[in-house]
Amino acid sequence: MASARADASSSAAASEAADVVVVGGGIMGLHVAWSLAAARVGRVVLFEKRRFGAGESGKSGAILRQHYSHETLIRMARASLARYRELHERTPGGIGFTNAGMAFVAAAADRDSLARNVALQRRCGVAVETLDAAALRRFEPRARFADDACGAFEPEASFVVPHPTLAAVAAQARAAGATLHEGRGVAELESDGARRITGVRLTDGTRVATRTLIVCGGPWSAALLAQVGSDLPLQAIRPEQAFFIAPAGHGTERCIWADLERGLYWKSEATGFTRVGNLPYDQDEKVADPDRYDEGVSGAFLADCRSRLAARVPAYSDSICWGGVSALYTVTPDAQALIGPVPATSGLFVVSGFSGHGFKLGPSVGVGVAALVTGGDPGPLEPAFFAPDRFARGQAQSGAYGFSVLG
């Protein structure tokens, strides 16, 4: 492996000591720290300062969808896909699957950039359909669709509810070997005078000694990457969600929608709400402090979703809201995560910024991180799309809507 067992006896200071130290036990620390356990790495030691899901994770809509503008994503998605129907399947109780599928709507303006995804999906074995306007009507009768309007309709799309799914990767991070600890918050990462890791000081002042540290802190991440000095471009902002109760008679959506037109998505959730969101985050509110961030919504942004949802679905214009929650994204400047070696410093990893779309990507970023750290096959993660160092390289991503969570 890429990194050799940290010796404890180096420093008088050092209480524990761990092969490789993961930071943040949203889902991707989990699925990271699980893999790593699997690849039979060492001692894996996962910190969380609050509980497991606190961050961005825990109020995730949670949708497993393959609609992506790049094959890498496709491929991570589809994987990802698979495993998470698996762990459904080995969980006693579930973890909530729920094979929805997933409808995408666009105006004409966008029938391009549709139809160039549906054919990737398709040469990456995603079963996906087009719908004109006269198929939209016919799929979903209740909606209003313009005589230019177009979609998509992947059947294989699903949700999972977060707060199993995320209890499940624990258990089998555990069950893999991984110590997970909940309450117990990295204050500090520490290095040598050659920029090498040699430990985290945890907020209770206890001291871990190891020379492979991987950063899944999310909102948290660049505070404490900047510890070290790197200046990584990751940013904190604040997405409102809106729930309504389903229209008498209406019942729970047949399906998660995104609708590019209005900007907008929604999808029926286990509780039987209908969660509602923006598609774009670029006037979001920016968030300094993860710690203390407004968690509800304002009414503007209910009374907006409202209007919006129900210029598709005229009979949201009566429903109830039970009003929404606030949740957090670390965002990058091309919208796609920042995974692996953080630069000039040796041993430190970096797996943040999935800007809203990271859930589903989960099972395949801990196979590839866990890769990256033994110099083992990534699967369908792609190193240098992800490079943290992209943006300096003048490499950053692109996608083919204007809406940069679809990725």
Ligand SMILES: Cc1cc2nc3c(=O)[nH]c(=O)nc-3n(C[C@H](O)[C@H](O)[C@H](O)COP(=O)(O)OP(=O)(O)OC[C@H]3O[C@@H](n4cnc5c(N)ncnc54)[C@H](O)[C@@H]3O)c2cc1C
Second form
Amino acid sequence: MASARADASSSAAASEAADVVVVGGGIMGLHVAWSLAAARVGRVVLFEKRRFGAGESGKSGAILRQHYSHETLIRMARASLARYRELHERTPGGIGFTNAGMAFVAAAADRDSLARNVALQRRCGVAVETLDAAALRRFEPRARFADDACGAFEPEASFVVPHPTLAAVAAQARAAGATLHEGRGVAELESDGARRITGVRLTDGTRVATRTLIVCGGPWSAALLAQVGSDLPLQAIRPEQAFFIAPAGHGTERCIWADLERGLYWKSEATGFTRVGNLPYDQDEKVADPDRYDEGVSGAFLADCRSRLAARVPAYSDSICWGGVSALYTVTPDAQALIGPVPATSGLFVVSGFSGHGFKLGPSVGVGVAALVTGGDPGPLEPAFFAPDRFARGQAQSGAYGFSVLG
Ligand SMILES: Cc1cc2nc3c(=O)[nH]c(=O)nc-3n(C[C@H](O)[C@H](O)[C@H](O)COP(=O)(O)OP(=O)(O)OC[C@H]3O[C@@H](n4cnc5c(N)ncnc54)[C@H](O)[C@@H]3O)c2cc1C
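Next block: the form predicted together with this ligand, after the form predicted on its own:
Below, the chain from earlier opens the complete complex, with every other chain and molecule after it.
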């Protein structure tokens, strides 16, 4: 590896040292730590200020689909799907991997985008079936579809359950040799006069010397990076989720839905509830301090979700609502993550801004980030696609359906 050999002697005050320090024990930090340890880069230490999954990852829908507008994302989702399936098989008790299949339904306005994405998926080896209105009605006779509706079905789409998955990834990272801490937060990033990372100071005052620091802090990343003068465009927002009891006869088949016409997605949760959320997030509240946000949802949101869902699947008009929960997304201007070196500070990497669709990409992100550090093969992750400085260079990505969790 280029610069990460630990140098504990660089400061007399150092009480710990690591070749690589990872900040954050969400799905990204844990996958990154696992891949780095597996790549034998030396001492890899992860600090999580609360507990694994305390941020976005713990409330994730954790849907693993391969429908995207970009080849690198499809290939990353595909490789990650296989890794999650493997992890489920090798974890005692599993990680809740459920092969549910996922249906996409669109109005005429999105017909061309859907067809383009399906063609891209097929080129990447993804099994996907297109559905016209008659096929949609046969596929889900309990739903209403206009005569010009179109859709697609991805049989391999699946979901996992976040907390057992986070625990399993953490166990793999430890088995590969990484040291993971919960309840230890990073308070300060340290750099020298030449703007090279030299270490971090923890909230308990401990100094940890390192030359390579990877910030996987989800919604907290922007504030951490601001300490070294970075102003990368990472914004925390507060999406709401509703939970309904599936009407009799629904939910058991477990198919996941993305309804582009209604702007909704829904899926059966392991608890038996149907989780419903918005695909677009441009109306969601911006959150200034991720440590303090309202975790509740409004009655207006629940009523609006019910009415849009019931317009598609009428039986939801009187199903029992179990309220909802608000969560956090970290979004970027083009709905794609920032992965790579932070401009103007050497030894500092950012892995954040997954804009509501990162869980499924975690394994490929881990492999790709380890390669950025070691100079190895990043697999399907194309570093240029995620380059943190792309906005400054006028090279933002674009998505077929605008900016939403569909990426
Ligand atoms: C409601 C919801 C539904 C979603 N549904 C899906 C889906 O179906 N499919 C999908 O692929 N994705 C989905 N996502 C998105 C996905 O969950 C996120 O993209 C992903 O979890 C982001 O992980 P992360 O590790 O980047 O961030 P986080 O999970 O937020 O992790 C960041 C961690 O860093 C820690 N931290 C912060 N600052 C410090 C510090 N100074 N020191 C130490 N630790 C620190 C935090 O405590 C936190 O645990 C969903 C997200 C939400 C919220």
